[in-house]
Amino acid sequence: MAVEANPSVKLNKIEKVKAEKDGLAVKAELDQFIEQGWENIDKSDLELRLKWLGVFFRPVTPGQFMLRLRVPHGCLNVEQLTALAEIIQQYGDEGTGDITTRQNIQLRGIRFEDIPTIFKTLQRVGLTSVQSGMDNVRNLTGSPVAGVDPDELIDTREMMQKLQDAITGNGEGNPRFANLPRKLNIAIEGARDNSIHAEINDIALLPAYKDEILGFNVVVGGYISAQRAAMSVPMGVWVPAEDQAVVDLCCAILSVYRDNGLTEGLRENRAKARLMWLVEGWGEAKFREEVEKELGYGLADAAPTDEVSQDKKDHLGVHPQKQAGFNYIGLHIPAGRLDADLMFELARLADVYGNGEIRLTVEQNAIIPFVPDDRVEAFLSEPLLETCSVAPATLSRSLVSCTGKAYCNFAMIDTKAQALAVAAQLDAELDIPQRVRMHWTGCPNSCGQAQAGDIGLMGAKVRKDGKMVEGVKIFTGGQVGHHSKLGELVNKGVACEDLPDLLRQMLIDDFGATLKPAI
């Protein structure tokens, strides 16, 4: 859906591209755009409305493209996981695959020529990667143990796969919601440990009873950019657990945003384009008034209080399900980078232990559900737990990194190498009396969420004996859980070669590590 030509408001150069051809429209031109090679593609396709189906050219690998998926819930089963490691196996060496702060995938390495085939491929094992890039709806978020969880309110899975259904088209492709002023994330939780990050995200719904009705509270306006962070504020109304209702509020608030952006100022400045700045323009109680314009109906007040009571769990381990009898079993994925071998041997294990599911996490991890209690013992005697153990040492259990300047060419440092190299030297070196977020980020856009960390790492050029050298800003304090905040800058720059030492002193200092005795 285009913006109207309207000469008296001023669009930002996106908009302005947006409103000469709609992001979706390239999906009839991908053949035209394959046969004239990607060299030849215009800039605002190539660069720009190519996102829209999830294909991003990135200049640090020119020709070799990244495709971002969906994956609504983090839920993957052993066919799709395995038709993505055939995907990048193909492409030897430079195929790999990265799991998001989203619960997402995203495949690397991609030839531009290949990309028909590939979504033949996704459409044949019910995968899209529609409106995942760009001014969309991101990757809908959601417990990862969903269905399993002895301590779960609600089951949400159903529920997010009609959502995503309602803004792709079922995965076609949706002109209603693909011309937002923004990207917007959506997370609903259905247990009590806000596994879904419910503060940095723009539309997130949280289990509260009102009435001994389970429903959910609303937040909105959650985000983190190079400009600002910003902690999501509630929206002041509950919502029954009911799929269309929760799908019906999310559209009408996507309504909402998109058809404001222009009297509204948000199409002008995209630094100023977000949800919450239409949230605190309006105010909650003019923005909530919107929204039940749109719906044709009131929505009732919130819930005095919501059910997120428990501490985040990083579901990593050997776990009991509600199902008597099975486990789930959490996976730690080194800074979340897969390659193809270790994508068939998730889905071999999946397959053989559990009941065919793979679930990703927000911290970059995979969960295989529904191993019967007399196969765990075999389970942990598989090889690839040495890679991919289910107790990892302290600051590597907790890492989280965005993809960094191997293939970002918008991050200054390195960061997935880095992040587990530096994690493993002061693992080896500490004894660390209590978990430690570490969330490594290569630049502001903080893709690796360093606002969110207990130490938060964002990749800066800095000072250093009178030269430039690559370095990070620290940042410290972010909680998640029930009692969830946006951590604070308190370093501006120091050098990457410099970290270690800081990094040592701060954990003995302010988390009460020791050092380990001298061998």
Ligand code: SRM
The other form holds:
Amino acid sequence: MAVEANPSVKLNKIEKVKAEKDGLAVKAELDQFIEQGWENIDKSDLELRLKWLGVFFRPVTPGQFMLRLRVPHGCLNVEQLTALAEIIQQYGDEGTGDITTRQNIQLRGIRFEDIPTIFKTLQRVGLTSVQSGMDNVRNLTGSPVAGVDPDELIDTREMMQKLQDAITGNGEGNPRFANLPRKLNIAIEGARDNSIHAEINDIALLPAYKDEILGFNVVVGGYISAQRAAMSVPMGVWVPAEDQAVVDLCCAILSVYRDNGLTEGLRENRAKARLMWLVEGWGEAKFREEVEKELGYGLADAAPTDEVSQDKKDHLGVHPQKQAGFNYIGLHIPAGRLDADLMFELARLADVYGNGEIRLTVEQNAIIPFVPDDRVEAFLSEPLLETCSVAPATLSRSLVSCTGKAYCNFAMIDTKAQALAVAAQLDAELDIPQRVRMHWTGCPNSCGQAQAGDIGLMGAKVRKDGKMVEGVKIFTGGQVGHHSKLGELVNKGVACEDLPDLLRQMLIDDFGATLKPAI
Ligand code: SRM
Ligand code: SF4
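What about the form predicted in complex with the named molecule, after the form predicted alone?
And the full complex, kicking off with our chain again.
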């Protein structure tokens, strides 16, 4: 949906690109682009508009594109995971996948000319990559153990699929919500442990009882960016746990955000364009009023408390399900990195031991549900578990890392490789008596959510011995789950080569770690 020109507003660069031609317009031009060759297509189409289809040109690996899917709730089935593995298999060593911090999948190594065929494959297995980048609603996150968690309050999977369908036009692309002032993140939590970091989503629904009816309290405006990290604030409303009510509310918020982006100045400055700026600019009362106007009816006041009462689970290991006799088993995927063989093997385990489902988590791990009690032992002796452990060492277990230098041109460090190496070294040296969630992110955009970690590491250039070298800024104190809070910057720059020593001391001083006896 094009934004009408208003001569009194100075549109930012990206808004001008969108005003010239809608992002989704490239869908109809794909065949022509392929005929031309990616090297010859317009820069705005190549680097920006193709992201509306989930196709990302990577300046670090020109000619090898990244495809960002949508995996609402992180729920995949065997057929889907196998299809994704087959897609990257054809690219040999260049073909990799990542589980993202929004429990989603990105595929890499993709050749431009293969995209139409890949889109057909995605359609065949019920997946889409549409509207997964730029000024769109990103992958919708929810509890990765929905439907199997014994403590669950609301199974939000169907609701989430309906919401994705409404936003994306059943996966075909929906101009109605394809030109927001900026990206927008939505999370819907049906469990008690806030497994999806509600507080850093632009819109988040948290389970809450109102007059003994189960529904959600709504919080809005959470986000992280290079300029600012903000916790969400209460919208002051409650919505019943009914699919249509939730879809209508989210769509109304999106419409209000979209339609007021111009008049409220959001479309002028991209650094001040996330939903929070509208909520703060208007105040919560007016924001609610505008959303109610859009809906055409009033919303109920928020319930006094929500039902988030548990520490955040990491879901690794074997856990009994609400269905007697069955277990969900969480596997650690080192730094979320997948290759075709690993994906085939995960799919096989889900097929042979489970009910064919694979779930992804925002910690970039995988869960296989519905493993019967009498199959758990056999499952645990599968060779894949040597790589994807159910009980990794403390630091490796809770590691989260963004893409980093290998593929992302914003990155100042090679996050995934360093994160794994540092965790392995310190796990070998220390006994650490408690969970320590280390979040690595390659630049201030903070895709790896440094502010959510017990320890957050953000790529930076730092000065050492008179030279600029690769380093990190350090955050501490991030809390997730019940009592969530953002971490704070405590060290403005340490060289990567000095990091293991510094982290070892931090773990000893602040997390009760002790040195393992030398063997
Ligand atoms: Fe992100 C931009 C990767 C989650 C904040 N993010 C990018 C780009 C697209 C930059 C680019 O064009 O190269 C990165 C693509 C690199 C690549 O090749 O993979 C990128 N972001 C990622 C992923 C893949 C990190 C990961 O390894 O998991 C995550 C994909 C999620 C998904 O499936 O959709 C990812 N990004 C996040 C999160 C975490 C979250 O959503 O919980 C954040 C912080 C939360 C938020 O957005 O409020 C995040 N990414 C950003 C920002 C800063 C946004 C802002 O308002 O300024 C950018 C830059 C931008 O949008 O201008 C960015
Ligand atoms: Fe790239 Fe920076 Fe995001 Fe990491 S945090 S994926 S380096 S944009």
